[in-house]
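As a starting point, one isolated chain is supplied in structure tokens, in the form predicted on its own.
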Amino acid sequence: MTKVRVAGAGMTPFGSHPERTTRDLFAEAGTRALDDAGVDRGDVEAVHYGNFMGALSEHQGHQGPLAAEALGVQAPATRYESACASSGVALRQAVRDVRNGEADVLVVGGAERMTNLATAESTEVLAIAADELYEVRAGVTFPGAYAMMAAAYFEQFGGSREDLAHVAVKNHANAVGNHHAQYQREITVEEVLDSPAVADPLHLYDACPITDGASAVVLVSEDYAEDNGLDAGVAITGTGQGGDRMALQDREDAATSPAATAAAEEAYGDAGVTSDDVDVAEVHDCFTIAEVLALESLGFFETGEGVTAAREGVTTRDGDLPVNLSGGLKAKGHPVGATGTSQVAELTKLLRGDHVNSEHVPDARVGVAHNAGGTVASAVVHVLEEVGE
């Protein structure tokens, strides 16, 4: 089984993009992509997309074919819907096509533009990724339902808003000097306290932004690495995918979610790999609670343990696991559908020691990325590791 080199990565910038489509912005990534692997367009066998509202907020089906399109290349083409998982879920499949031979060169990534809705129409959009019968009739929203996660989380473990209020000043600090991410700004604690309560005990700056973007990956397979003389020293070597009921009142317990901690484990023993061998993460951060419940999924803390972790600068830049070194979601900016495989592209660059914040990880050769879908119903974990050219 042929092992799986990312041999470029290409975002644009996330934020507000008015004036553009998704289609133009994938076409952005996708080149960038290219361009950074090296490889012609001729030679790429198949896209793999992941977008999730575009259905709605542009009125557009079928985007597949037209990602293909815009981007040049003349492929078959795949959209791939798992809500905010979305390209994480693509990226996947396009792992294991490499690995069974039936691809050497792949463009895999994702794109989405949001803010041309007003944020309740985005927020109603959004919830179509929670249970329609059970939960969004009853008005769950997933602010809505991730407060709920978070209260059930500090009645269990304990922990509080200002552990909370660290996770974001954090990943705010790390967003600086990313000329990718939406907010290039440090905040304080007391900011995050004082910002308006969006769904107790969640705050303003709990939540990450509403977001347009895109991003890409070439993937290709060692032969074809080594026979076109690629720069591929970044290989994906362990990959895994959890599910959960959809409902939180569904599950045994709010304040987890098995179906990252499914994820991690099939991905850790794909790669060969544990939790203690991991150098630097990027995590799906939607609100600050999910870093919290994704860093203890990961194995990276015992259940219960995780909620100080960026208070005690275990996370932190200059800590003993750096975590969201891109801003994450919560800075760096989540349009849904490119937010799986720009974790891949942050991670790539991390480890070529070509990014912004690689300085605080000069010895990073194993990194994990964790796209969660809605409130961790769905959950895909890769592990990259720098393996040299």
Contents of the next structure:
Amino acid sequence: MTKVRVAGAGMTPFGSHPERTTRDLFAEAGTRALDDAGVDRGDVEAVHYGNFMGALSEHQGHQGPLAAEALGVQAPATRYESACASSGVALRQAVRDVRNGEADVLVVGGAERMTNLATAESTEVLAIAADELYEVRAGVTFPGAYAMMAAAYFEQFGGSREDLAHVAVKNHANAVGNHHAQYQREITVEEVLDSPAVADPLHLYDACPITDGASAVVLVSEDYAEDNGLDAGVAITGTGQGGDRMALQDREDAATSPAATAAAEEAYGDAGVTSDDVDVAEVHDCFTIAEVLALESLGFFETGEGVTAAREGVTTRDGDLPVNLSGGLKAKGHPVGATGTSQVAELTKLLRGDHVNSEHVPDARVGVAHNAGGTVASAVVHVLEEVGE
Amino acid sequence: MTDTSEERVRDAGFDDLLDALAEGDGYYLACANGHGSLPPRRVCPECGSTDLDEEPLPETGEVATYTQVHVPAPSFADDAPYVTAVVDFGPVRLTGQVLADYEDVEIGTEVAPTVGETETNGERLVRFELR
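Right, the form predicted on its own is done, so what does the form predicted in complex with the partner chain look like?
Every component of the complex follows; first up is the chain already shown.
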């Protein structure tokens, strides 16, 4: 089996860029990734591209070829859609292609344009990640679905809005120096608690923002990296994907995310590591409760015990297991289709040592990325490892 | 009934269930192995059985989880704030709007299903009344 290296990573600034098309955003992120990798465009054999809502937000379907064209790559390209896990799923397919020896050089990424829609419109469009018949027509919004997961969690395991507020405070603090991040400012627990209710018990500052942006990574085979003298010191050693019933109502338990648990177990087994080996993680905190569910699914905490992790300092940047040093979806932003590969781009830099927050994890060798779609009916987990020289 | 371009095309299975709920004759689908599911359904999602029969939905269920939505989609603009819940009927769970104040609902609250229309545009939806 061919080993997979991340040769380069690139992102646009995440934020409000309503005038920018996804093709333009992806061209910027992809070019940054290719430049970072030192890989020639002509060597790229395919583009794997994640996008969720472009057909509705900018009336543009068939975005794969458009993304490759914008990047100046003459190669086949495919758009992957798995809601907020779109580019995580794209990455998984690319990893498998390199492993199977079917490709030596691939560009994987994603882009999303969201702020060109009004808040009410984007709320409506994001809801298509839920079950149209049984959830959306009953008035379930995306925040509403996660609010029901939070309510179920509190009922079963305890926890409070204040516990969740510490997740938001932590991730905002991490984003301060990250020039890619949408919100490069700190917030307080009081601000989170006092922010307007969106869907009880979740308030505005429990939620990630609406974001435009793109991300990309260049994957290469180990042989290609060596033959071309690339400085590609991070490997993707594990990949896993899990699935679950689409609607919350069709699951046994709204307070856990078994698809992510399955993805994590597969990825750890694939890499030959355990959760104890993980030094740093980027997890899918679209809402504060989502980070809690992720920590438990990834095996860092027992079920029902992850809610106080941020409050107790375990997952803060000076804690035992820093989580979302990028700022996470909460503060870095969540351009839906770009999020999965942005997590891997950030982790790559954290492990390489050239991330603004690398100083907080100087000895980190193993990183994990957790990307979830919908209310975690889709989940993708990847293990990244720093490769010794 | 006048046929307008605004009118939604029926979704077979789903709209049939709503018709039945409106008449107080709700049902779910049960496979030979006793798994419950909701229409439209050809295959039991739990075990793959294609032997599905309609069984009466219990008259009441218990709130499994719930929220109060303050920021709605445009199609619920005039309805907000409203309470939404997943209600457990045993073999199946069903999602709908609860006709009650948020403070009067908790996990375990007993409710009965019905069908109503949204205030915003008159679309049909599953509703629950307190028991």
